[in-house]
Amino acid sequence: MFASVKSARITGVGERLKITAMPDRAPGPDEVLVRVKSSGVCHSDLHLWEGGYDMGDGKFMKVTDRGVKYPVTPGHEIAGTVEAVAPGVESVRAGDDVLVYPWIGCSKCPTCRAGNENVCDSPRSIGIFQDGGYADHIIVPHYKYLAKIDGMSLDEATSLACSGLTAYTAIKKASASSPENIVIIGAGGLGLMGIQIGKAITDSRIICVDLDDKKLATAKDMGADVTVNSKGKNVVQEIMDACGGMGAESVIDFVNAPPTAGLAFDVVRKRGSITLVGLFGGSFPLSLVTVPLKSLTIQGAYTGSYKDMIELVELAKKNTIAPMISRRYSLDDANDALEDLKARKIIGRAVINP
């Protein structure tokens, strides 16, 4: 064993992370020791560490309403090597390559015996709800959040527990009518991996909005049949002809702020869906009218359940998907990381290497 974990914790909103060491304890009953090799440093880390979400109309939601306490060590993309299992333990030994599968309900209720953890009503998700990987070591509260992943990158592994899997959530919601074209807004890493995930499991064309051309040829390298500015002065009609004249059979918004739902309501079409994933924030006027005139529906994407990474798993190890690292941080430099993701600084993923 070792002395103490090393981690980078948030200790109050807006204040800097505080690097701590903690004692280390052995695992428990069902508990996995897992050296953290990678963490994936995502949105959600900022809002934690801004404490809540921009709910439009000069609302806000602070996470602490939600449940959170700090101190809390965020980071919920985690990938590592196991270092000890509690007695009993046989899925994983010490010496695996593991991905952590973050999004644990309360195992209890029927949302989560039907394998939906991650919309439990009483989430204690790692990274959020309890410490995560931003450290050095972390304890997974049991071996079933375990994945498998030995022969893959572990940085490249870690977006498949968050970015990834809300990515492969929102392309099977919105092709589940087997569209001919899928309209993904946003170029980030959510939105990049959504594109290689739609190119890998439908048939549809993917036209790819961002108001970043450098992000755009990066959408095109990945896969994207047409991209297109959202700076631009004709931006619907662009869309709507990239369509073939229509509008977009599904519409997916990985950034979700009012301006970008807003194009989706514009490009969609009748019949269609619209699939908001992103948590930018905001609100906008709805046309109540439009949705039923347009038999519009209208839907969310959180995150997946452990089946869904799994599956995601298996299509990475095919070379299928190839999230994109742009970016490698120590854990001193965690502060760095989340002011770079602020900036948006980051093209594809960020990682951290404790």
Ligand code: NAD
Second form
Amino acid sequence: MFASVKSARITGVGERLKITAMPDRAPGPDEVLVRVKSSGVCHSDLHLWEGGYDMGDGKFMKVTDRGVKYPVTPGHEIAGTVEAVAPGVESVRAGDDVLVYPWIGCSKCPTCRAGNENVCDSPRSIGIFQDGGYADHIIVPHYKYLAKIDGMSLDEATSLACSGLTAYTAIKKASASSPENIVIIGAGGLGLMGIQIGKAITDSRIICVDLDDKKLATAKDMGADVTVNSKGKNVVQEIMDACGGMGAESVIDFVNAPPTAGLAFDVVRKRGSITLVGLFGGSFPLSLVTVPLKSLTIQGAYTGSYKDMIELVELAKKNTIAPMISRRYSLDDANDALEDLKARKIIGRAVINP
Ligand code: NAD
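Please give the corresponding structure for the form predicted in complex with nicotinamide-adenine-dinucleotide (NAD), as opposed to the form predicted alone shown earlier.
So here's everything in the complex, that chain up top.
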């Protein structure tokens, strides 16, 4: 058993993460103690650190009004090795490599019982509402939230718990009508996974939009058929042309800020769908008649279910998708990881190796 848990914690809005040692404890009933080997650094960790979300029109939604309590240890993309289990837990044992499903709900309501804990009204997500993976150890509240990943790269597996899982949910929603073209806006951690998953499970042409040429080059490497820089002069026309002139049947906005949402509405074709995923935030004026006249579907996608995470692990085991990890940080350098992500220096994902 370890002597104490070392973690990098958010103690207040925008304050530097504090490296803290907390007392250890043995896992209680159904719990599992995991030695964290890798923890993905998600843009949502930045929102948690910055205290909330831009709601537009000068309004800001504080995470503390949603039930977050500081101090809290961020990190919801967690892979590691089981160190100890509660008596009676048999599905995992010490030494197993595991991926943690972080999108925990109340586990009692009809939504949770149907397997959709990620959209429960009373979320208890790991790394947001309870301490997460920017730590050398974590106690996972129940063994049912673990997936065995023996043989996989633990750094790559982390992405499957959030960026991959969210992209999987979004692609499934966006491809329900078997679209010829899917426009993916944002080639960050989520968008790059979206491209790979889109190529793996649909026959759609993928057009990727970002404002950074380096990220667009990676998008191409990941399988995007066409890339478009949103800082260009004829962005809408370029996308329309790439889609054969009529626009895209599906647009997924992994940024979801006023300029990108506006672009989504500009390039979506009649009968098309827009899936909003990013939490950059803000608001923008919507021409209301456009929605019925074009018979549009506007939908949101929030993380994903445990079942979908398992499906994704299987895709990764077959090498159908390969998350891109471009930087690694120690726990002591967790602040640098967040600062670098904020400064848009990260291609794909960065991980912390505690
Ligand atoms: P990231 O920082 O890795 O990537 C963001 C990408 O968007 C970058 O490539 C950046 O260049 C690009 N971008 C930014 N502004 C742009 C613009 N105006 N036009 C075009 N491209 C632009 O972020 P990420 O980890 O991929 O997360 C993206 C967003 O999704 C964040 O807001 C995050 O909090 C959110 N998120 C949502 C869910 C969900 O379940 N809905 C889950 C995880 C993350």
